[in-house]
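The data below hold one chain only, encoded as structure tokens and taken in the form predicted on its own.
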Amino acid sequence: MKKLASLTLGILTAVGAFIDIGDLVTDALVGARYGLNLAWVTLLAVVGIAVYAEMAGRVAAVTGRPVFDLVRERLGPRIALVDLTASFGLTGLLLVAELAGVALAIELATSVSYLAWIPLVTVLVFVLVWRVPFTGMERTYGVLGLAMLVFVWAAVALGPDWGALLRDAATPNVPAGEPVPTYVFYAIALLGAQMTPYEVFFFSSGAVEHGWTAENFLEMRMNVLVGFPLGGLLALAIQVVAAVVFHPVGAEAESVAMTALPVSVALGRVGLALAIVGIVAATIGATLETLMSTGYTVAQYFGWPWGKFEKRDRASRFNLLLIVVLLAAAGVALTTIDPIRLTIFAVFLGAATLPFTYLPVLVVANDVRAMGEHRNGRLANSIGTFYLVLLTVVSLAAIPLLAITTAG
């Protein structure tokens, strides 16, 4: 049981990242529109985020410091400030979307407007961050997030033509009548939703919160190898059920309710109840991740004491920042800004900023002074460099595509 419990950081990180509000909406949307023609993006994202999360976790375990804490020291304050600005701005937008996402999931269960739930969700998140230990947060919402496996159950229960779905996934192409720029737009949006920068910073900081050292490499790698593929499996399951229920009739899926509808079709009320539990748990987990990540990055850049392992009075600036950011995000969410549109914009903007996150991770993981014999090997560098080139191309294409396709 101890070994199983030790995997919850990876599960929370992956479920909260792969199944946050951005991914819930984007997966259902692309599944409904393109079937499994974009499944390759999820597979690409799983490998990429797993490789970089392993680097970040290894850096934290060897040095006792999270990646962002070393970025300023190794790359200088100016480059680190660019990284901080891009990461903090994007993660703040995602926090707004996650708060709204939790409220939308509760609205699905209660039929009460999501706006009424945002203040209560904000209070709940505050209590969790303020009162619950780090391991308590990750274990509770990591495990409850496993209710999202109901989407896998629903995919099987729907009895799709697996041969046709696998052919779509194995031979991706732009469907007839679909503009190529729009197809590429959604491919980039999906990649941005599944390789969001806060995943790496949260995992790295969480490794320090756990007190991992080089002796915990196996535990850290098991978190990566179990957590992120699990997140990818759940993302693919959402795409499958949306493809089966919506794609044949040309229906769109642009809401949390539409994301959960195929589970209700396949499994009835029990399935829908499990889906709601899973969505609420996953989006609360993602809210905790994004909120904590904003505090982690700022505190680590300025050298403030940070983390739940620190006494509150010692980490007062870190904790005050979390409160201010949470209240600001709740205020924006209450303006009635469309949370789904905000989510799509945020994950797409996230794709444009990915190189700013992953380049510093690759550089620090190769630093002989910091890492010694545990620096990257040839395989990690080869895969890491491939993804860095890919993400740079994606970044350069993102903004023009946003304009050309008018956000899809």
Second form
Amino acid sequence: MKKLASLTLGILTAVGAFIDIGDLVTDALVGARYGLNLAWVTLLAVVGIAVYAEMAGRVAAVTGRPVFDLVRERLGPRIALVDLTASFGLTGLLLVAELAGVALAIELATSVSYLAWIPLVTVLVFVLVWRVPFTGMERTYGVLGLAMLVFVWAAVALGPDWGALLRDAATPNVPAGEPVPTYVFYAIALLGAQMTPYEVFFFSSGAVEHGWTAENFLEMRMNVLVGFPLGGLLALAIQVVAAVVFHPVGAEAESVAMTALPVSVALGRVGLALAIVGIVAATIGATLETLMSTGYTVAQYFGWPWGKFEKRDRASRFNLLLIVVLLAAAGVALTTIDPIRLTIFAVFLGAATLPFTYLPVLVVANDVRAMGEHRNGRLANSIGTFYLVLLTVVSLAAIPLLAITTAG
Amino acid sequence: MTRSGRRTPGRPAVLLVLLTLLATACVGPALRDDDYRRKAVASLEQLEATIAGTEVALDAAIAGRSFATSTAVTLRQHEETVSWTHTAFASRQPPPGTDAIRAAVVPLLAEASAVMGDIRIAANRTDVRRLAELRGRLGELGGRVEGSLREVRR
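Starting from the form predicted on its own above, please write out the structure of the form predicted together with the partner chain.
Below is the entire complex, every chain and molecule, led by the chain shown above.
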């Protein structure tokens, strides 16, 4: 039981970050539009994020310092500032989307406009961040987020032609009538949604909050090996149910309501209730993660005391920043900006900034002075370099694609 | 400003032209027949996809497989999508020679908007019988949208 409880950081990171509002919407959208034609992106993302989260967790466990703390030291203040600006801006956008995502999920259960829920969700998030300890936070939302497994249940209950789905997934191609740039746009958006930079920042900062050392490698790796594949499984399940219910009839799925609809088709009201609980838990988890990550990155860059393990008055700038960022995000969400378009835009831009996040992790994980015998081996370096090259290409292609496809 | 700090005289004018172009882009006429036709096709495709999604939501509601609240939210969003698509296309200035396209597309979008409104009202009243009636009407409308899409694509 204790070992199971120790996996909650990975589960929270996976359910809250891998399955955040960006992923929920993008998975349903691509499932409805392309069937399982983009499932390969999810598999690619799971391996990539697991490799880099392991590196970031290892760095945090060996040095006692999270990734961003070392970024400035190793890459210099100027490059680190570019990284900070990109990460902070992007994570801030995602925080707006996550807050709205929680409200949209509650709207499904109440039919009261999501705008009315945003202030209440903001207060709830503030109380959680202020009052609940880190482990309590991750256990509650990690466990509640497991309700998202209802999408796997729904996929099985729909009784799809698994052979056809597997063939669809194994032979990716641009469906007839679909423009190639749009297909590539959604592939990149999916990658951006599933390899969001804040996952790495949160996981490595969480490792420090837990006080992990080299002795906790097994625990850390178990978190990576359970958490991220679980996130990938949930993402695929959302794609499968959307592919089965929406793709054959040509329906579009570009909302939280449409993401949950296939579950009610498959399992009725019980399934829908579980889906709503899971979506609320996942988006609250993601809200906490994005909020904490904005504080982590800024505090770690400037060398302020940070984290929930610190006394509040000692980490006063970190805590003040969290409050300011939360209020600003709530203010933006209340402007009636379309949260779904914002989400798609944010995850796509996120893809453009991915190398800024992952390059420093790779550099620090190879640093003999910092890592000693625990520095990257050949396998981690080969996979890490492959992903870095891939993410750089994605990053270069992202902005022109955004213009060509007018955001999908 | 240039790097040396001197103001470049042409900059404000260029900025003004760009801002004017941006401001008028929303209400300006579509320049070519092809553009207008492409926008008509995109609007009909959007309508077709929204109708298909609404049908799935209605089937779940009629079969008692979803909550009244979630059905109401889904259908309200679909009504907004159709209404927005209708307004956006109807407000576009058609170039000469495209009146037939406009005549085919705008009434369909208007009708769909009205039907979606009726569906939303019935869903808010949890009137399952009325929803079942409207499901049939929506199916028939979906068929006509498909036909119109074929015509406009030609």
